[in-house]
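Below sits a lone chain in structure tokens, taken as the form predicted on its own.
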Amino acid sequence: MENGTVLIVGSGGREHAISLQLAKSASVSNIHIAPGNAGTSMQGSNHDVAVDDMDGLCELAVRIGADLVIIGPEAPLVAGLADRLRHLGISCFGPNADGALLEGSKEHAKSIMNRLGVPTAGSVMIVESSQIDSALDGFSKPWVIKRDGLAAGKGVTVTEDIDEAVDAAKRAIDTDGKVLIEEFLQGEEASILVLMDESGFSILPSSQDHKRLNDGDRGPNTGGMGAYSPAPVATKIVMDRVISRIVEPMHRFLSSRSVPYRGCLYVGLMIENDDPRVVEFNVRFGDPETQVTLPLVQSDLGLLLMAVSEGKLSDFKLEISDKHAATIVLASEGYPEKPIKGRVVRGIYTEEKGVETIIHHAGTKSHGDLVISSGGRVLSVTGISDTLEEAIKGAYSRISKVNLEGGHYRRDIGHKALET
């Protein structure tokens, strides 16, 4: 790809991180984002086309002459956007609908892992409310209740309160017709982003996300309040086991499908005593993990993702920086239940001396010269440095200069890594 035209589908921090990295790519001349945010408009052209508008996205890709479409969120992947784009002869980074079922259905993912012997938590899927009590009796506290389908990263309840567990299970059955009750895994979490096509796979730097809203991993689950990379818990021993027990079996399976998997396989892990087990699979770049991994990629991102989309990843030499990155998410007042939107965000363009920092826009939109909050997770600040401690310090210094009425962020991102 030379002087390439790329369309990014999505509007979050992940998509802004992708657009920033593509802006550095010698292979890319034109960047389009649908629908985008205030940040992506600085790297390319935003288009007011929603991520669930399949017809509109396909028409846009044809109209701009897209050489490559990068699909950020999970919903359009599960809905078959990649299938439609490939049918039009447009290269696409993201799996077809069959591959996307790994995220679209917890039941499907569990069946694949069990068939392949991929280590994961024990679980039971139930479809009747009358089965809830006996299912919960089969697991020790805390109970893990998971909705089967897509839930924007908020479909998991972890609780030691039996009433809360029963209520979550009933609501899931009422909504989806089924619910997954799962064994609670002890240990420390890590996220692994695996670029994959039928020719091979490449692993990006490990990271650790912070899902809980408040310091000390307290409060409700969110889409992610911050992350850092690489994660010390993902040692060489752990990664060797991840590759042999998880990635290689999944690659063999996914590359043997009638339409091979081409995109990112996100592997969410729980690690205890160097023993990795899969908590979940996602079928796209994670958010906020993308914000800390892509800045560490030194290769031309346009060429890299095009290679995956064409099934030629094995021919590509991936180069990774040895630096560290940390990102802190600034959330709206009321997030995650009822985020308050429409407030002015100030201080975004204040420069930080010393440590390299990046503002990744997420729930933002432009209003004249102002940036207005338009979502629950408004933006994140990513610090990059030779040490994790310096990266975290730089990110916190920069985010302290951003002002959003009612805005809040965790003060302990990366604390587990610093303690080790």
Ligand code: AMP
Contents of the next structure:
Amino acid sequence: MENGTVLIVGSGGREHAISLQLAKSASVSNIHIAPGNAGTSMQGSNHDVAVDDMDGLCELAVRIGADLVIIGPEAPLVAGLADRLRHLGISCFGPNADGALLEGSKEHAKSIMNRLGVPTAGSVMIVESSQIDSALDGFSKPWVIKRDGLAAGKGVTVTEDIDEAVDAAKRAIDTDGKVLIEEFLQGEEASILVLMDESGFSILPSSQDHKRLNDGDRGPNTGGMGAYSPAPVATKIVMDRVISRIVEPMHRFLSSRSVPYRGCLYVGLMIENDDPRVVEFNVRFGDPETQVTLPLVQSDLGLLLMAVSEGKLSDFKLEISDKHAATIVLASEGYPEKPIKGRVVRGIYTEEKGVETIIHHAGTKSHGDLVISSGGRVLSVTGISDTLEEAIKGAYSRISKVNLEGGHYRRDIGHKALET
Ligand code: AMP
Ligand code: GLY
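Would you generate the structure of this protein in the form predicted together with the named molecule, following the form predicted on its own above?
Shown next: the complete complex, the earlier chain at its head.
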């Protein structure tokens, strides 16, 4: 690709991280984002087309003459946007609906893992409320109850309270006609983003998300309150096992499909005593993991993602920096239950001296010269440095200068890694 035109689908921090990195890619001349945020509008043209508007997105891709479409979130992938774009002859980063079912159905993901012998939590799928008690009896507490389909990050209940477990299982059966009950995995989590096509796979630097709202991993689950990369828990021995026990079998399976998987396979791991097990697969880049992973990629991102979308990844030489990155998410008052939107965000452009920092916009909109909050996760501040400690320090110093009424962020991002 030369002087390429790229369309990014999505509006979060992940999509802003992609657009910032494409802006640095010599192969890319025009960046379009649908719908984008106040940050992405600084690298390209935002288009007011929603991520679930399949017709609108296809029309847009054709109209702008997109050489490549990068699909950020899971919902359009599960709904078959990549299938439609490929049908139109447009190169696309992201799997077809068939591949996206790995995230779209936990039952499907479990059955593939069990068939391939990929290590994961033991589980049982039930369809009748009368089966709930005996299914829960088969596991010890805490109980893990999972809805089958996409649930915008709210599909998993982990609880020590048997009544809450029964209730979650009942509600899932009422809504979806089935529920997955799963063994609780002990250990530390890590996220591994794997670029994959039928020619091969490349593993991006490991990272760790912070899913709970409050310091010390307390409070409700969120979309992710911060992340850092690389994650020390993903040691060489762990990564060798991840490759041989998880990535290679998944790659063999996914590249043998009639339409091979071309995109990012997000492997969510639980690691205990150097033993990795899969908690979940996602079929896209993670958010906020992307904000700490992509800044470490030194290769031209446009060429890299184009290679994946054309099935030529094995020809690509991926270059990764040996720096560290940490990102801190600034969330709106009331997030995650009822985020208050529409407030002015100030102090975004005060750059940090000494440490490289990036503002990754998420739920933001431009209003004249002002930036206004428009979502639960408003932005994240990423620090990049030779050491994780410096990266974290830089990110915290810069976020302290951002001003949003009622805005809050965790104060302990990356602390676990610093203690090891
Ligand atoms: P998921 O949507 O499957 O990623 O689950 C959301 C979060 O719930 C994960 O990031 C874990 O923190 C937790 N979780 C999910 N499944 C398990 C499990 N089997 N054991 C322990 N924690 C889990
Ligand atoms: N950070 C978790 C996710 O992207 O699903």
